[in-house]
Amino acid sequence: MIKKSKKVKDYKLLTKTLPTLRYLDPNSVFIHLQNSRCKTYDMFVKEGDHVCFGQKIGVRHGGFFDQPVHATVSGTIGKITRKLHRTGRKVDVVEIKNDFLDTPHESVIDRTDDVIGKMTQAEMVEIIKDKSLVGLGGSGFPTYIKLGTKEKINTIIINAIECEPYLSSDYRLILEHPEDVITGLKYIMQALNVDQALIAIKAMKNSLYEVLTQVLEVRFPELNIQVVKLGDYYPQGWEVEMFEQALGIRIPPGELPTKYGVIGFNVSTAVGVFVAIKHNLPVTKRHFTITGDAIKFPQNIYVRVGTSVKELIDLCDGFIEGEKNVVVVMGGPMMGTSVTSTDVIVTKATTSVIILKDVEYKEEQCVRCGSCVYSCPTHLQPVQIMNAVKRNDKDVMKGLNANECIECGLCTYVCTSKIHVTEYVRKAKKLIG
């Protein structure tokens, strides 16, 4: 008698189908004062001060830029402590005890369409800089730098592909707020003086195609924006792959897309542009996926930036019965970062958290099958880079172009010996700078 196997859950389908839950009133939020690019900071407020929603409370200092830090709720400043960042490192955070009033700061004032329509690129860039908008697909790169390019741009592409397994927050964002996405893109087109734009989605996402094309036709007939369907594979969302498939332009390693007249923004970043320009607000809320086989009720949540992931896990009814040791991944399962506990905070650039059962895999010797080489989208030799790391041979790492790795995770995923190849290549990148 053949035992019937259990049906494997499609977690992405589940969270795509469910409407987004709103969780915007945590008792406290914890605002990061440091991140992967900014190690030092200055505070403009102290413990006990009352702050307003959208108020600038400090500034982070990066290598070549500063990032204002904003309050995502109104309330009272608490203590500065240390908590896990999405990169897996502990950083300083400041607590704001929520007064549940959302009293807006005096700077939070809506702009009229007439005022926005007369804005120059420099004016828009200054707003985006002041509101500290960064790439919300996970890159965290300052958006004002991209928006301030002096290169001639011919085409803008909004990356709405979301190709990683499990993730569906961008999908729900588009379904529920298509006008915000398109209006944000409209502002980007105005800033860069571009009259042609694309919104790139996966071919299988027919519902997004229908929603976006209808909203464009009915609400934005004056805009030359097309929705294009690209491949249903990973890593189609990699920017270089997206440009090649959508426009036939291959961006060589180390070169910027702007040199070729194209520029890309994540779909959540486009909404961030809309919020900053229209409402003069930083990113204070975002769509967030919490999912995985160790969570009772995976779902998408519209969450306040600074919310504890612990609270979101409780909101999803906690872990499934019997699960005590879990794997916590911030970001997607392929390119995300494992963190040591659930005491981690949602940042503006955090797309998701994946809670998985802790399954032990025995790492075996490399059998030189070549699977990692065949799967690498940047045509590297991951296993050779791994061997160079083990020998600490930086010259070989450089010669093998380890810095061109996009850390997609495919080499680890396909490894028949269960070797964490991506981690070795990531280490090589750090070693050679």
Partner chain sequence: MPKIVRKTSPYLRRPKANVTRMMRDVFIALLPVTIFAIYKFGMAAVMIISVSILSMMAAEYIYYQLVDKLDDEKFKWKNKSFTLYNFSTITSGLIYALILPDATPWFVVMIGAVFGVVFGKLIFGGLGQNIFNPAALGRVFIVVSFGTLMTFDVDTVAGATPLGVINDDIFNLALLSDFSIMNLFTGMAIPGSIGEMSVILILIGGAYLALRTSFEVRIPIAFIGTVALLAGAVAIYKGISYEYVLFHVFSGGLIFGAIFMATDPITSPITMPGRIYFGFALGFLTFIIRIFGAYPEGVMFAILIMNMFVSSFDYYKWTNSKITRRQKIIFSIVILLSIAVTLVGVSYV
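Since we're looking at a predicted model, the values are computed, not measured. Take the two forms, superpose them, and find the largest set of C-alpha atoms that agree within 1.5 Å; that set is the rigid core. Numbering follows the first chain given and starts at 1. What changes on going to the form predicted in complex with the partner chain:
Remark: with the core as the superposition reference, the CA shift of V59 between these two forms stays below 2 Å.
Relative to the superposed rigid core, the position of the CA of N325 differs between these two forms by 2 Å or more. Residue displacement note: D42 has its CA displaced by under 2 Å between these two forms (rigid core superposed).
May I ask for the structure of the form predicted in complex with the partner chain now, the form predicted on its own having been displayed?
If you are looking for partners or other molecules, they are not here, because only the chain is given.
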């Protein structure tokens, strides 16, 4: 199997055609107070206080920014405990006991189109910052920093590629709420003063193309937005790969796309922008996929941020019978994190949970077939990095640019000998820091 192979079997049929369930509210939600970027936090409320839907209950302090924390239900504040975060680490979470009323906070007011039409970039950035919107595709990078860029932007691309196998939440989101996506994009275009935008989808997702072009034609004829079909391979959704395929610009590693006049947003982030600016709401609910080959009924669920994954698994009738071990993955099956318990909270940036049968792959000797070298999207030589790690040769790891690796996992996926190459490259990245 010596070839460049970027096709990854996508298993999306499990959930692709299932309409999104409106999930019943949980009895209590858990809002995380720390994440990988923000280690410290302050609370504005204490145990026993009543909070409203969309109320600011605290703030997370990051290295160079603060992130407000919002209540996603109305109810009473409970204890601060520690729970697993999507990154696989335990973080402090605060419990909010749901009163099922969804009493909106006084800040939650709809803006009229006239008001929005007159907004400037600074005003929009301020709202986004206040609603602590982050990249919802999984990166969790604060959106206001991206939106507040001072560089001249020519093109905005909405990333609706969703190239990871199994995931279908973005697909359902566009199919069910195309107008929200386009309105969000319209606001982003207004903020950045850009008159050209693209929505990038996979070529095989023709239904999305039809939906988006129709909505664009009928409802938004004034906007210069095109839907582009990009390749059906993995990792097409990686920003650099997307820009290269859609615009022909290859962004060198370590440089920001804004320098080249392009900027990318995930499709869920665009909807987040829409919700924040139109309804003045933070992200309180999101489209979520719960799937995998070890769960009984895979589903797309519109889920409240802060719900425990355990409840979602129960909603899907639990694990299939007869499996001794399962793997629970937060995020996609190529790049997601495996967690050790189902008691994980759904955060804003969690796109999915995937429950897989535990398959032991038998590793064989590397036969130097070179599939990993051929397939690597960053043009590295994973097998050489692996050999350097085995003999602990840091010069070679640096010389082979191991730190440019995006950990997409393709080298492990294609390996003829089923060697976990990505893990070695990760080790190399750690070793050379």
